[in-house]
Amino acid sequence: MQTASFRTSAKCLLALLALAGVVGGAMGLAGPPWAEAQAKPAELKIGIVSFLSGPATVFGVPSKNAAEWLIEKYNREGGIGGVKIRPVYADEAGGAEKQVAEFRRLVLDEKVDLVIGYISSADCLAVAPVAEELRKLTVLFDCGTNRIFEDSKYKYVFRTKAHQVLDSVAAAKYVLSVKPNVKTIAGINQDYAWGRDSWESFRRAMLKLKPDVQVVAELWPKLLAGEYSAEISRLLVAKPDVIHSSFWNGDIIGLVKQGAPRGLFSQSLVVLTAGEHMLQDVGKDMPEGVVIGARGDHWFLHNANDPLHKEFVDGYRARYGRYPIYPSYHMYQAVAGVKAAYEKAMKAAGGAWPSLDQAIKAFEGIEYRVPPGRTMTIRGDHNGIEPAIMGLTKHDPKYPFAILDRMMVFPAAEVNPPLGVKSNDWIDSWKK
């Protein structure tokens, strides 16, 4: 039984403490590492967000399956810190407007603890301030535009991948590496953000590169348009060496399928910054000698043998009957990412559950591993780097659709531009 002098004593410390407390913050002083503690929760709870309707569930489908293989993986082994994960889903169909008041819904009401998502860069632009509002740790996991950190900062948003100025400079770089006397380009993009910045970072890069080269058409059909008799006609006519295009989706299947008979794939070597993701819809229709981008090194057969990717692909393949395309790779790094963060953190607070300003530091320059067996890299700017790979189309009897040959892989350092060092002020700065 406690004494009535102990009793005493241990109110006298208690209060010692918390007045050393207030003191010290009203001070500005640091606290000691526990004294941002957190108990540890029954679970962490994150929404995730990617198009499960509509025409990008090219992308949004196979996210969701990365984040689900990979989080019941995690949850397996004992999930995050011994606590395990709860994925709350949601659709990023409906534009920008809808996608903010989803993102309040996510934070609000299902009371996420984060958020993982976005695909659209328009999506993605509009979320993060919202996400900087309500302080909510946000981490866009495929967003390509080079404008979300390039032209704002922000406390509670990452990103872990590259920016789509990656797949626009190994590109030029791959075409002058395979066609080194080219003398004239075109550009096939679609007509908005997306299709106009990347035709811009590529034709830019181009001329930076070799000042001779020649644009010969820039063309704008619009988002989906899915026939393109009249694009073709004007770049048969215009025969440029070469013909860029970021086409996603049924708008790659339409290029091909309404392209190749009348011969604009023999006459050009077309370049498509984002065709992985379509060549196993595509099949045996899509010509060789295509140049195709994986949005970074994200292709199955890359380093296959590494077990990180091999589990990846081969337990990927089994449960959903596909390999995995860039957005699975792109969700893998998202989730692993915070789980690499939120360990970090742990360890630096000696095991203890992390703040969320705790998690956010460590998040910072952290450097954890991924599929296709790499480092990943988050810089102090909140953006990921990564490698970028490019190849030539190529059939192989293994495979009911076209793989990649001629493969070359592009370090970070070569297709990222540099911390603090805006896209096309890196590529204006190159030595000619």
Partner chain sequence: MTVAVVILLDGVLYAAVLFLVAAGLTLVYGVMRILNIAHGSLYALGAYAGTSLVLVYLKTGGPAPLMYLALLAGAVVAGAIAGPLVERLLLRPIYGREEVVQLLVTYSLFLILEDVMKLLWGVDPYYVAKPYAFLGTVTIAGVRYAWYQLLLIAVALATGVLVSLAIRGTRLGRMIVAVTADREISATLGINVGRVYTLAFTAGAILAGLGGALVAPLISVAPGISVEAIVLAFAVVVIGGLGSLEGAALGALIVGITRAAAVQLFPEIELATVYLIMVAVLLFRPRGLFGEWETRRI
Second form
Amino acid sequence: MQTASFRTSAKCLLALLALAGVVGGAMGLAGPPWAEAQAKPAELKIGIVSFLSGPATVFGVPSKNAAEWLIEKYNREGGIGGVKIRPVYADEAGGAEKQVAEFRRLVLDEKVDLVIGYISSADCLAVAPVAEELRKLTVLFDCGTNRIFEDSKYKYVFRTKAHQVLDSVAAAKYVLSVKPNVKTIAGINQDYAWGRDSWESFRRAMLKLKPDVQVVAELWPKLLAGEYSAEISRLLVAKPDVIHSSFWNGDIIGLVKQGAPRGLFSQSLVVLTAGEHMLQDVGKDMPEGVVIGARGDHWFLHNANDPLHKEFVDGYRARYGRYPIYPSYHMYQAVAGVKAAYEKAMKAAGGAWPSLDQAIKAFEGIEYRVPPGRTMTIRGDHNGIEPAIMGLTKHDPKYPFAILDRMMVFPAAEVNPPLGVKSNDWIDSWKK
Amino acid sequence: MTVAVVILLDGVLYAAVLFLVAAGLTLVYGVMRILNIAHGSLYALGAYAGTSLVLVYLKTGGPAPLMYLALLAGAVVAGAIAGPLVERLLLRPIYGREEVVQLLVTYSLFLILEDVMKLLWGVDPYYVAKPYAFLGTVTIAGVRYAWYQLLLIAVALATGVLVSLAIRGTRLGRMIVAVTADREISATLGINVGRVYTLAFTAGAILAGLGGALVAPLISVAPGISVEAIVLAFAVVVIGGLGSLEGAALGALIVGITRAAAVQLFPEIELATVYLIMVAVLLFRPRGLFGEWETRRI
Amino acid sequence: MRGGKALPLVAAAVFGAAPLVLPGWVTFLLTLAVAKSVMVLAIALLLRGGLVSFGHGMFFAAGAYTVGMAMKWGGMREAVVLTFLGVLAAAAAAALLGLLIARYRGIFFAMLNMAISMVVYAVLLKLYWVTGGTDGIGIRTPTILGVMPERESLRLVMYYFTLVMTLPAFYAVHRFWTSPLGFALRAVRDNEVRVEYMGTSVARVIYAAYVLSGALGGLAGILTGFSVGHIVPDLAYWTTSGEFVFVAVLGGPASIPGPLVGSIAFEFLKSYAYKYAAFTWQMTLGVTMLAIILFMPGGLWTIYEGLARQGRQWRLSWKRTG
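Switching from the form predicted on its own: structure of the form predicted in complex with the partner chain?
So here's everything in the complex, that chain up top.
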């Protein structure tokens, strides 16, 4: 009898829970989501979306940290034209469908003024049309796909960084400068869009710059495979002069852990185009003489004396105990870009708080200062361009991890396609 | 020639990893007829516990070879705690229920353990490379291999032999066989079926944990490793035949060698090899290579 | 009996009026829930025959990707035609696979479905120049009977489109359930051999249920694709399929409204878990699931049935005294 009554009460409880969901939703009833507010608002509410769980947390948390740090700094200094910024954080894990639902919730339920977010290219591609539908300013801060602005046009969507082609092209140029007599190349990339696109751009650029180069192996392990014994054996048998990899997260750490003792990194010149983010994780186990890219020029020792850069690196390190990595810089570029656009629009409007259209107009073609002390440019296609750096790993007693030696900086114009030209067409158009 | 040797060796190396991941899953199914979807989470639990213990141990500055003991101890402790807890609290109430209910209970457990591990260990990757690099390397057929990889083959072999000896040669093992064959008759013969179940599930959890701990020095231990592990373990066990330890070993070898051959000869299909083998085997022997045919009950 | 007849009418009124009073993001969740309830219905159909599929995500993906490809490569925009095409493709896939899969039961049925869906997942990933790989395919706003919805009313239109497309699915299952095949399917669950002794081909019964469930899965994938606007290979991943089984049990597979109730409860549970437990939403789902399995084996719909029974008794006793 007791169990029966317990069951009944448990049933009632669950029924109430289910009802609470529906009723709670109904109570969130409100007016139209996009009212134009010309009077200065009490605060600027920004939805900030990055991975807080799952394998991409290694990017998500450092970028969330940067947002937290920078927004607090801006608010201390008076916010944007006197308006304080209020961030609302959300988890990017869960796939494209969840992100579309979450975007709607942020906009319609939380009533954010704009959204900054998205590390995964699939999420960027899925959310962009929804941003258009809801007419909400959305700043993509980290995803790398070149498809987004090359295949479609958006009014409300911006990306405050360069796309994937930058790393691949810079890597090819850097390889040819440190190893001009390269004869054979191989690639080991994760079998999904990012890995495929990265290798395609790198291979194209290499063959264009040095047509006698031969591709001896193209390996496609599964994303998150973790175990690369057979791939490493294949690369050890093929003995290419140069190995290209766009691995990231745990996979890049696995490759270094398993490859280093087996001599992979001493046999070939290995290029890790996203390698900057794991140097602090791997520490002294990182082999020397490996080419490292930073998805732009995001490296804490680059231009280290610039006051803006120094403030960021020191402030971030003091608070989180680590140096910022490239996703942190990308987040900085996004938040700073929003501030710059709003301030530019206010100036144009004679000090009045800008409407959404004014803010968007100001965002197009804007130039503003970001770490490591350079100008960030958002072009007319809503996409940013950046310079890139490449360097070779080297251990320094001052740091508990490898730092970059023989660093080269590639100006933005050298590693980003001209406005309106598609990436692959641009590489194909290079003159030998 | 070199390529053939390398394929074989890489295949066996990968098979060792696969077998360690899958052995616990097939053991639990064999005894309890429960397909444990949370097996991957127990694997991750072992990886986290083993890695943490090694990191703690390395900080104390003790003699390096003992870190392998720390690695194993972490996994065993994790399995020995989680195993009985899960069996007593979650599985016991549902033994009489349908298969789908049992699958869903372990699926819920998988969801819960994902977050429990996040709460215990955070989201930053755990990194320990020393156990892998410490033993040095050996050159076979012109290719350098880490001794640790070869050690994994030995451990996988030893695990397989020990578990099957324990099942065939000990009193407990024979009780397990009896319970597997017929639960009710075993109970009338005076076997404490509940205790056998607890022990079998704990053994499975420890095996899963060991798999995780032994693979941990190769990989970066971070959220998300359980989902990958469970798919691989399922594939291997389904190919070999659910509940059969020999089957798991054979399944691991087939998948391992095929994947190694794909990497050397036709890397485009690497991602799909496991699934393709699984479907191919299921088409011709739907109960797996070592699976038994059940009689239909009227 | 009165409750049984009134119920569909009440449901129609509630669902028809819902988006007019609910805020936009809730309407969107409701659209998703209604779309996916068709898949849950398909899972529930099989469950009632004692079969559990951990791979129905492949039909979900089959429907969605047929639409995605027809849009991307065929330039088609008409929602009704696309839906028809997608359902046809999913049904064809189920008819083909069913020849093989319908022979198995229990864990083997579950695993074989999962294995094949993982192959589908791998194929969607691998053929990335066709399918866009992990980046997926964007589903543009379709025209509905030649009319392109306005941006302001788009969500409302998509909601009603989803709702209308869902009706035949529920009706089809209702008809199947009350047909001889439906009764045979129930009997298969209890004792397969006896069904054969009665002269009914078990293989045929299961095959029919499987093809119907595949077609329903495809429809759910299409409707979800339209409302989300983007499809990715994850639709065929085993965790997606696991979620559907989860929802079927949550709602209660033993009734027609159960899947709809489960689907709505699940979407809101998820959304609130993201909002209030961003770090532990998986645990929230797991604990809810365990609670339902252990304390409410019939699923959420049994709450209604319990209340309805009590209501009837109360009415009876009131009549007697009055």
